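Here's a solo chain for you in structure tokens, the form predicted alone.
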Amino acid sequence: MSLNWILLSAGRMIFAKRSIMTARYTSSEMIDVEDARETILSQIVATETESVALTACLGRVLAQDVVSDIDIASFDSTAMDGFAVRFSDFSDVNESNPLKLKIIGILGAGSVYESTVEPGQALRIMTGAPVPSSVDTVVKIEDVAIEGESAECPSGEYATFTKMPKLRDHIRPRGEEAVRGDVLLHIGERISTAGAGLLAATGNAKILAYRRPRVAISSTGDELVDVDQIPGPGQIRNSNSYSLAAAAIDAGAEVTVLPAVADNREALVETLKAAAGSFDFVITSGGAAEGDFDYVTSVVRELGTLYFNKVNMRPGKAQTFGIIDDTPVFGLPGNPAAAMVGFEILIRPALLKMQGLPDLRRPTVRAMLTTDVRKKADSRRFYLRARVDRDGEQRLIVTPEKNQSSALFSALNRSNCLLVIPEGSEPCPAGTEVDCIRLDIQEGVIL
């Protein structure tokens, strides 16, 4: 299957114009971490919007306000199984002085009572019915003795009462959720379960959301084979590309895993060139270093404008971006680990930025070290792949893994955090706090 033909069955887009900015450094120029996410944002502009339909909402970003146009609920509406009496009907009622009550029907979820519930009088009434406005309170079924059930008379003929109520017990008012007007899901919002269920109680059966971000990512690498080839001596698999679609999927994006690309400057811009035609974002791994057959910088400042190539960040300083015929284009290193974390740091707030959302950082929570960390004589920041937990006394503990090679999935697999060395760090002895993005919880959180 040829690559033009892959790229060809993704869709051309019609993209926005974005201002082009001049490239702020030059390629042996490393950059801070900050000033490459805000370098990255300042190229990125919101998808355009779309109808999807209720079914699919989930995990979507609203482009709209969504407002109740009903009163939700519609009706006061009861709590429980029970009987709805008239509090005026109850004095000091208890075990010695109870109250007996003459059950006059039963009203189930969906009918209505069309009479009044005279004093003296009870209504049995299932949860979810509506409660007639000549009632006030209801009571509980299992605070009531009923006398009188038969085939005949299914609801009871008297309701004896043992326990006081309290004035509009047990009852839903109209209006509880939302009146209408209520702005109920607001424009940013990703939309969860409990959203999607606002959604469906104001009559949505289709919403106004951003369209998710339509990712090509593609390895380099004359070693690299296909997930379901044996590889050869000096081979290995190409397990880059479908962690990086796993996380822009997790990221909210729709992906397209091309093939990989030899160690070959033609077909790297062959490919570039197809893809940022074709997609909104477009991510390559390995080859964004500066050895022999590192092309990626160099095929993006050749095609677009570079903006950096260099990030102090550890695993995976060389980190390139820039921009060819209005696409961002990312080349994350070829070491997995070093890959994964230049993603979720760089390339993830860029994609949720793309769907319009406005929290664009995970959370970072201060946790305490359970073990040295010996910080290398390096300048970079450093990113250690760790766990947060919680100790005895319920207080925030983290755990460095012991094998930090940047050419490992398993310790980022069991991690559930990054945890953050600042630039120029001494060693950290045990017990010393520190900070801990945290991998396993959303942007917006709040912790």
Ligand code: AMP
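Because the structure is predicted, anything quoted here is derived from the model rather than measured. Rigid core: the largest C-alpha set superposing within 1.5 Å between the two forms. Numbering follows the first chain given and starts at 1. What changes on going to the form predicted in complex with this ligand:
Positional change of residue 112 between these two forms reaches 2 Å or more at the C-alpha, relative to the superposed core. Superposition of the core reveals a Cα shift of 2 Å or more for residue 156 between these two forms. Core-superposed comparison between these two forms: the C-alpha position of residue 192 differs by less than 2 Å.
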Contents of the next structure:
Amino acid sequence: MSLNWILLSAGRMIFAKRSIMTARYTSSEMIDVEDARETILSQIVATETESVALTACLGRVLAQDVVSDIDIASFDSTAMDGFAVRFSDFSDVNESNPLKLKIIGILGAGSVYESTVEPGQALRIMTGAPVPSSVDTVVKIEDVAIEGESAECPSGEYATFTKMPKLRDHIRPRGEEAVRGDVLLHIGERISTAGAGLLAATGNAKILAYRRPRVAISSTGDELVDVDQIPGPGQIRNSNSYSLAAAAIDAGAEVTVLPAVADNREALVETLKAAAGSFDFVITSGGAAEGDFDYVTSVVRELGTLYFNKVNMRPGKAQTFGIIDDTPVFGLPGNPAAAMVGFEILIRPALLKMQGLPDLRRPTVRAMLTTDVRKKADSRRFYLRARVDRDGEQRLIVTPEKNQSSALFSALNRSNCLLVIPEGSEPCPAGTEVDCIRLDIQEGVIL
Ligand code: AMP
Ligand code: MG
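Given the form predicted alone above, I would also like to look at the protein as it appears in the form predicted in complex with this ligand.
Following is the full complex, with the preceding chain placed first.
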């Protein structure tokens, strides 16, 4: 099958998927969380790749496999300061049957011993130095008595051994880290601190990574004033732009906070048009419901394709998603916790997918409720701000915040998980096992 054909058929599949989704969700019906997630993810493609310097690679997602160009290390080396010896010289060595060998030199890391260590001889050797092929064992310096050490003879003249070593003691074998051709890091892998070391060891001063998605954030609302202002009557500070900016940065994005937009249709049209033309992903907060001054949904519908504007979840059912100018645009609710939960559940996976990451779900743990959860008869999925902990017997327990108001940052700030109460479930008494999405653990981590 030719590459062209594969690309063509992949393109057709995406096209087919898009039209199915379009047909299904352009109306204002409420859709389930999982459908909303899938709808967004089906519209997301990875960003292009770019060359990134090794010193800036931490947390970036590899767009290439990393193959070792050499054996690492490319020689047997000593793991200890001591003496390189021939194991065959040792026979039942102990305190009352010591072995005395002639010291023939001293070798430091970075040097090579060119001649042969003969029977009856020992080579003094420093950690990291290559072990000559004529020896097969290293005895650490603490276990050796040295005679004749002087300024003229820094290695010493004789070494006395009073213990039996084991064959190949303290020798790090060639290729212990990798042999030439080994794939050490894989495409789609987030570069860790140890990964940076492997990149250096394999000679990669630069690597190919997915470009960080460029995300624009714009809050809407007549009541908003900037962070450096004292709010007047009826005004509040624009905090969402900054919580969402932090969340997007945490998801690996490069963020631009746009000026807040008034509750004015024309202003929103201008902002969304311009942002969709210059960014990879556009996020708004506020004005996403169906109030008299909520314009996000209708503007997305006017400028592009609206996929949904209500999701079967609490907090924050008013979640709008569409595509303008090939750019995903997401309208989050204005209530701070609702905006952050919407970001976490629906936008974060999309930003991760844009960076080529394969794992798009945070680890979920099962934990026992410490209190009753009395939820109103409601068919929506609840994401309660909560804290997972361990009890005295090391069992996982979870305590929801008492005040679940979607207006609060502090409850979320104290939480380390979102406690999930599935759609349509009855009130849950203390002791019930529930799913908790860990907000403090990255996607792909195995618990
Ligand atoms: P809305 O979704 O526009 O109806 O807003 C819902 C609630 O969230 C209102 O109480 C708003 O004042 C509040 N809100 C809207 N935008 C922000 C923001 N950027 N920062 C903090 N609170 C906001
Ligand atoms: Mg508003």
